[in-house]
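A single chain, nothing else alongside it, follows as structure tokens in the form predicted on its own.
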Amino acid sequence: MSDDQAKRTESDEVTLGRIETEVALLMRLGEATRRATGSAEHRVLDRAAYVILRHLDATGPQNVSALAARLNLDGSTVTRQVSALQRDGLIARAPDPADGRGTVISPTPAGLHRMAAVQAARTRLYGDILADWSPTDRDTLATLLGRLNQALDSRTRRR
């Protein structure tokens, strides 16, 4: 290995170590911020319910198996979460038009209302947190987070 390759490898290791630390802090501080926020809007849905409702809103009705596969979760986990959402009147089940033996789930108006309230509260929160950032920096952050999420999603799907 040349000296240049060794320096790049060492530099890459330092950078990857910084990324690991920053992602760990992001996850911890993100959750702590959510819990500490005084707004009740942040707490009208738990994280799992919010993700499920956001996905269903974006993609339309789906069966639990498709939802579990898309969210990289075990089917039994999604079934429990969906049952809780249905019990709370936030999703509805309907016969699957592609397979009459199954059902598809979709958000109810109440589910969409709660999801929109959480989304608006989170958007305001990030607006406050990032108020001193330039629009370019905020756009760059959004782009890089999107790339990171795509890479994480691709990695989990290959397993």
The other form holds:
Protein chains: 2
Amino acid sequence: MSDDQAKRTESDEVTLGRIETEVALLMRLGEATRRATGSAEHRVLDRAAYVILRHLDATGPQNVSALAARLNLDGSTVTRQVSALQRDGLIARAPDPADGRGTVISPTPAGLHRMAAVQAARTRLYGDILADWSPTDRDTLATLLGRLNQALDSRTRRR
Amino acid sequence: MSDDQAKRTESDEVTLGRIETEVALLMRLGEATRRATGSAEHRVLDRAAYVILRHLDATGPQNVSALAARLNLDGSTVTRQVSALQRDGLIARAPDPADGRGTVISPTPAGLHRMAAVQAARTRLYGDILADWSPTDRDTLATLLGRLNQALDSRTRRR
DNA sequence: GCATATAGCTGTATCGTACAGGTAATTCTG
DNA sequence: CAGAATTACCTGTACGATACAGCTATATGC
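Could the form predicted together with a further copy of the same chain be shown next, to go alongside the form predicted on its own?
Shown next: the complete complex, the earlier chain at its head.
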């Protein structure tokens, strides 16, 4: 191995370490931010509820199993989340016409509205936080995060 | 407002939405990944323990309050985590010589070793996941994540 | 048409976390 | 410098998110 290759390998290792660090930090900060933002708009829509509503909005009504598979959650977890959402009138259950065992979950208008409000609040938050970033940097961040997620997701599903 | 400005504003809004989406996704995937990777090396060191050990390693021995403040956690949470870590021999408590109320927490060699192992495993994971990324893209991701975290952090602390 | 699989639910357990309240030590203040 | 306020930590308690195991009802394959 040439010195050059050695150096490149080493710096790659360092970069991977930085990514590991930053992702860990982001998860921690994201949690803290979510909790802190909770006062006003999040108290009304906790984490899982938001994810489920987003997913329903993005990919249409579907049954519990499909949600669970897509969100990498246990079916029982989704069942409970969905029950809570139904209690709050944010989603509706309907018997699956094509499968007597299943129930199809769809967001109610109220659910979509609530979801959109949280989404807007978060988007505003990012706008605030990234106020001094160039559009290019923002765009690059969004793109690279997207690629990272795709890579992580396909890796998660592969095994 | 000119059409041009309108367009730029709109696309910025879209970008912020993408960032919001991707961060939410990353948090979810990160959790799932952590849980999935758990089988081997994480069972032995759960999330909070890892963060605490990393922080101790990075910034030296310190008391519970300092850890709590830095990690945005309640003191009681840190107390319990530290107790668990102590039970497992990964950190050591010593009375703070400068303050009779406090206890200084330091990582034990075993703790550092455990932490390094998890860190290495995760870094390897990222190396695996990002195998087909260019060094430039990896570096850019690390940098932008760092900037995002810094922005999030200072925002979190400001209020 | 019976055996097996699947969809969803419920019981139970665990983990991470917060908040409230307690005790001991420290620091401030008149 | 003595009492008041603060701080550091711990403990009790509660909650939310999650998983796994086991149940029932329906579907599906041989």
